[in-house]
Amino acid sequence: MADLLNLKEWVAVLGQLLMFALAAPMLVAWVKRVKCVLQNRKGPSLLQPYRDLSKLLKKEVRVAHTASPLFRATPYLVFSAVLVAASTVPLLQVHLPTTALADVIVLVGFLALARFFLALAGMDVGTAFGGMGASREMLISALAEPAMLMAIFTLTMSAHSTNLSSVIQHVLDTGLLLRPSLLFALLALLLVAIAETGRIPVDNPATHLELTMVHEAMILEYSGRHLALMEWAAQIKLLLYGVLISNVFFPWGIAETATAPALAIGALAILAKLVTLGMVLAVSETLVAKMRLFRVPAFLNLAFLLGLLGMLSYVILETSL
């Protein structure tokens, strides 16, 4: 019976990974569609990202003569690292075997591992664009990771655990309360998510201008299935941050038991949250222009300051109650 239970649990984990991989392109398509509606343009179909990935997977891979084996292996490493990071974030239910073993520090570590190999691949071929994009990516990550950890530590201090399942369960148990610490942590994590996923105003995923691109500069030399894996990993990363923000700060509706009705309610809840979050992202990208690169440190310093204010407000206000 124990073996059967473990098998069922790991089937649930694999099902979550499959849902992350299949739903990620849909979230990107939804954001694009809402932006087109706001700009009075006819938007693409919600299935267009799937068509693009299918077309890239069927194309021949072309590799530069100066590329090393690391360049060829990086798409698989990046995709695997992002997918494993997604397995640590509860999607439909609170408790999973991977969420019991991995915490938020592991999540940040896997995302940093993917970024490390992505930057190496950008510099591997020796092009000017790749090196430029890698240096910019490292600058952004060096400022974004401390801000993210500060926001997460604010949450983990209240839950007394760095485990995401424990944090979500703590928020569910305490109910909806007005907490300045959670508000500051939410704002900090939103700014970090914008920077980490390469969205406006930090980066623009729809441009290839050499003076503005960051992520696109590192994958310019990729083609075929390698480019498909890179694009797919970026889409999963966007969904990962969306699920993280939705289920940690607004966990209502997530299944606490692995029953069919609870999982169905959890699926509807996370769908509604992601639809709302995608609309908010589309509106913000429509109203806000791309900022210049030298202003990005100030943007991320604001995120770190918000996370620090969240921690201080918890220590000063909530621990004394």
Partner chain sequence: MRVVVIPLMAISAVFAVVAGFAALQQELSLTATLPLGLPWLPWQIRLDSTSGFFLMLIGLVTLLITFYAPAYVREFESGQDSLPALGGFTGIFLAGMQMVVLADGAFAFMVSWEVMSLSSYFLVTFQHEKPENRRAGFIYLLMAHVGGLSILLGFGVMAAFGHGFAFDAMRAATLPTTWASIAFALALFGFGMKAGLLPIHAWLPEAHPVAPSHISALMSGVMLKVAVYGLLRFTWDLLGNPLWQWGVVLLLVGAASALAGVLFAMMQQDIKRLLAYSSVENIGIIFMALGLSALFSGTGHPVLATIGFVAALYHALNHAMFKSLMFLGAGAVLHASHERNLDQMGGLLRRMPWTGLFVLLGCISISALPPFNGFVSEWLTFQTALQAWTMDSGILRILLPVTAAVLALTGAIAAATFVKLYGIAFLGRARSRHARRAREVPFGMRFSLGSFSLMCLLLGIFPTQVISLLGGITNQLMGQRLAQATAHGWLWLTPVSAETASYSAPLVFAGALGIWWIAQGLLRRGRVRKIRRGDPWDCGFGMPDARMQYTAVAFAQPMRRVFSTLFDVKESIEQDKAEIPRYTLTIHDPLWYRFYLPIGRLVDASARRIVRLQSGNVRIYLGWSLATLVILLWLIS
Second form
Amino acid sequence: MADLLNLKEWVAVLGQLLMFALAAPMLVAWVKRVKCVLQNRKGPSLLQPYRDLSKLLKKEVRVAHTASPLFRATPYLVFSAVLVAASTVPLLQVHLPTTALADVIVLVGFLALARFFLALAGMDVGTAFGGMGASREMLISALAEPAMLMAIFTLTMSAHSTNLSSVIQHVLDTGLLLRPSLLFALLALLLVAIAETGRIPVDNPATHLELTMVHEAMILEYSGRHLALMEWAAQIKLLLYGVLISNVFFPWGIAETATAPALAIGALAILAKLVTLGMVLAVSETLVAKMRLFRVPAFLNLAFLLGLLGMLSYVILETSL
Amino acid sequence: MNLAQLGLVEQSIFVFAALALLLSFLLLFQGRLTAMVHVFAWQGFLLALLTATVASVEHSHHLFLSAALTLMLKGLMIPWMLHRLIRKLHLERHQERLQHQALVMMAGAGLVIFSYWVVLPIARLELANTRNIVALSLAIVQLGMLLMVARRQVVAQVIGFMSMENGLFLAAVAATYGMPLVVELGIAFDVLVAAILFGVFFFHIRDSIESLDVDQLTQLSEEER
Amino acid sequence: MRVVVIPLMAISAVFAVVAGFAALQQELSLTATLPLGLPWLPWQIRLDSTSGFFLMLIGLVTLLITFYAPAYVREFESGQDSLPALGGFTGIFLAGMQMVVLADGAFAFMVSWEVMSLSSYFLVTFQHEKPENRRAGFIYLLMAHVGGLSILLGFGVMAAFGHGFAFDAMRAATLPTTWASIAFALALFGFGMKAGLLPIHAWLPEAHPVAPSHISALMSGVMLKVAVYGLLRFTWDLLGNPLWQWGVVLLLVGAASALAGVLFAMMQQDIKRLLAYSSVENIGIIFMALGLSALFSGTGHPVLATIGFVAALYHALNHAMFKSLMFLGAGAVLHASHERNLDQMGGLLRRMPWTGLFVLLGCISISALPPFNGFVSEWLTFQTALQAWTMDSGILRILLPVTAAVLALTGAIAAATFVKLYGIAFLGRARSRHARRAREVPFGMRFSLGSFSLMCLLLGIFPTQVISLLGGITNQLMGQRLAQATAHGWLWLTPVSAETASYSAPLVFAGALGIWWIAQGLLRRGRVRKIRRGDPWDCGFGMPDARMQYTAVAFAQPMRRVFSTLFDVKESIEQDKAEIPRYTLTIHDPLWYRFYLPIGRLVDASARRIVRLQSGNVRIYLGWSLATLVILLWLIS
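Moving from the form predicted alone, what structure would you give for the form predicted together with its partner chain?
Next comes the full complex, and the chain you just saw is listed first.
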């Protein structure tokens, strides 16, 4: 708690926020690029999302005349909620003052806040698509949230903490252990991340086919800088899940002290982890087809089951009787 | 017992056992028969791997033998026979939606907790490092039973039965590092014979009630409806 | 009514707040004996921290509602219902609730309890010309009596061992475990019935919606808390030292209520019924936290037990605030559009901007989203459940996280429910003429709504102050103060320790606002600031009309299908003569058929047997009386 007055720590937080915001489009571009290669297509440049964002930011905003003030406030709100959540996930170094401000449950809470407003904004203009997207998004998130918390509980049961810095430190301290509970929690969290970030097979980020879209349906009416913020927030969310999964389950390489060499190694490590994770995502998106909406509950049931099995195997196999 | 005190190889035994439990759950929810056979084969493969690992840790040669036997029978032979059976019965595209999926899942999880509770006194006996796995193996047995209750398709039920045997085998390996080889051989051939007999039975069942849906067996009841 | 009753309500509320706050902060314990009781049954009252907290809660909600009521009841002036009756019974109802929390003896408690139940019956049936209101009132009265009987029996068990009806005597008594468990079960049944726990919740979604909205707010926001108070007083104070088995029962019942409550809320189209079912959910969450507390104290972890207890109290306070806000908001909508059906609303935010804003804040709070108050209490509950690793029993170590996952599911479905409520009612476009003609409500109502939403925000941002205030209650009941939760200053909430978990609501809130401000400042500059208005794009389908919007029924459809095993859903599409298809959907509470109706039939059948006694001959009745007298005398001797 004494960290509060330490300016250096807060510079680290600001730096992390900037890195999250600036690196997020790159991850999306990377996944797209790998997918294109796998499908024998020529992919866009890795800088394409940045070009898209800057173009959108320069464009005039057009708002439906049926929209209320909530519609215009939502992009800013969603963006800041996602950034607040991102500020609590250790990126380069284990120790961040913000992890004490908000633990992992608060992180889930802020993501839920962003989703709440996203769904409301979808319903604001009064079109059929917006309501459809909102209704589906809330269903998916309702089923994903228990699975996610189950996975998180499995982690925190052994770390005895919900503070992400402490959890990562705990995993680092115990060294490499083949723990079935962590394996299951990892699998559960991967499935949840796919559902929550709207990737195949739950949602297709590239589609504008009316009846299959979820996230796109909600932001259909947005344009200009509003759309840019919404897209950007979604990209940050994907990066957030990527960093969360890679740093919690594979924390090796992350900086334990705030020295320049350690930070550099940390940056390289997280880069390597994200590149791998992005490739995994691209491969799985290439292999699997998008599901019908009513298959998604079975998918998320599986995620919950994995979380539950993680908890069970923690209790049955990993603790002394 | 603490996991951190064991070596990586011993830890991997636990991972295999936990994965075998996961595969039991997957068997429960898998709707396609061919995919079920694959999952079942993976479970046999995992068991063989686990047995081999235990054998290498404990330097017991007869366990290597039973690992090889498991791999041959449960990983390859029985799945192959089931595949052939499914092809002959023209069930390759058969798909069954499990009713009340979430309820079945909860029941399965409940069975795991129940097995844990039942096994607590056994696990307190200092049998082997792997004794905690006994709870999982009991759970695999009960999940196989649950599968036979929840599914209506005869072939699916047979796979449930076979996975029950997997659970028993796991219990033997985990609790006492395997049974005497004679017993193991006997059981293995029993299972094999059972698989062959079931195959014959399927054709008879289908001939008499023109379906492999066990709910149709109520036709055989003499009671007037 | 407006001149006399409402100022009186306000005065009483101010006194209640001041007295309650003083008692809570200074941990007073004042006793008095009112000259009301019978010679051997004195009417004792006592003001201590626990009753002070609930007294403050009652007073606070009442006080804020007094700004709302004058404008709201104006509508009834032209109606045929008697306003003096409304005012009078409201007064009696409030007095009854205040007396319940002040009572220091079973006699005073039961009398005030019945006063509360009966007066609220008359408030439920205020508009008694509608048959459904009379039906709701009947169910309410019936169940209130069954519950009251159970509480009376519970007190009877205590009195038998304590040799007296005063709470002091009961506190001193030591009960054998079996009898203590019986007393607990009776109390749980009785208070749970009042609180709306599953499966004895059936009256709640019937009775709460039909009362006038400010009364609904009082019933949902306050009366349910009085039932929670009853259970707290009975179990933690009078019985003392709860067993861990009671904790398991509370936890499971709470989890079932929370999940079922929110699922049924999701299915409702009537805005007030939706809110009533959401009360079942929130009461379930409170009971879950209480269950955790009992579990931990029964297994020898007093500090963790205190965290669970504080979470329950905190959620009780929060629920009082946001549920009152939501019911008053629903009342404002009703006032402006005369509609209770969500599918007839739409676009209200642009017609009633202030009401819309305040209800939005209420929706955020009730969906347990940070940084508002609902999140803090759920966070505390999660933190308690996550201490499951301290348990010795492996079964409990699994059970606790699983119930926490149920809580997570509940929270997420609650968010979906309130997205539905707000999105259908306040956003989009008006679906009916009434909704198009809605106008903003008068200032008094807006003021009341605004102050409730301010309370929600404050309770969310300054949890440490609230928790240190609650220390008095936990000190009284459990001998723990939860000092470590606020040990790091007012900015930090650290329920177990700083290493385990910490949450700094003020800083997080400030950070979020800061990022918002920066984003807005950077992006809304220069030429691009201009915004052009146009028709909705809608994938190029052209101007959609209001009937093409998603309705409440449509919004809930995926959820309905996924959880179809839990509901009795009947859908049908019929074509009338002009071949226009009409879609009808009815959803029933399955418990109604599987639980209540069988009981009703059983009662009917046994009544038919007993009716034989009623032969009409006076001498036979007298004979029965004589026989009863003889048997009783024989029993006593």
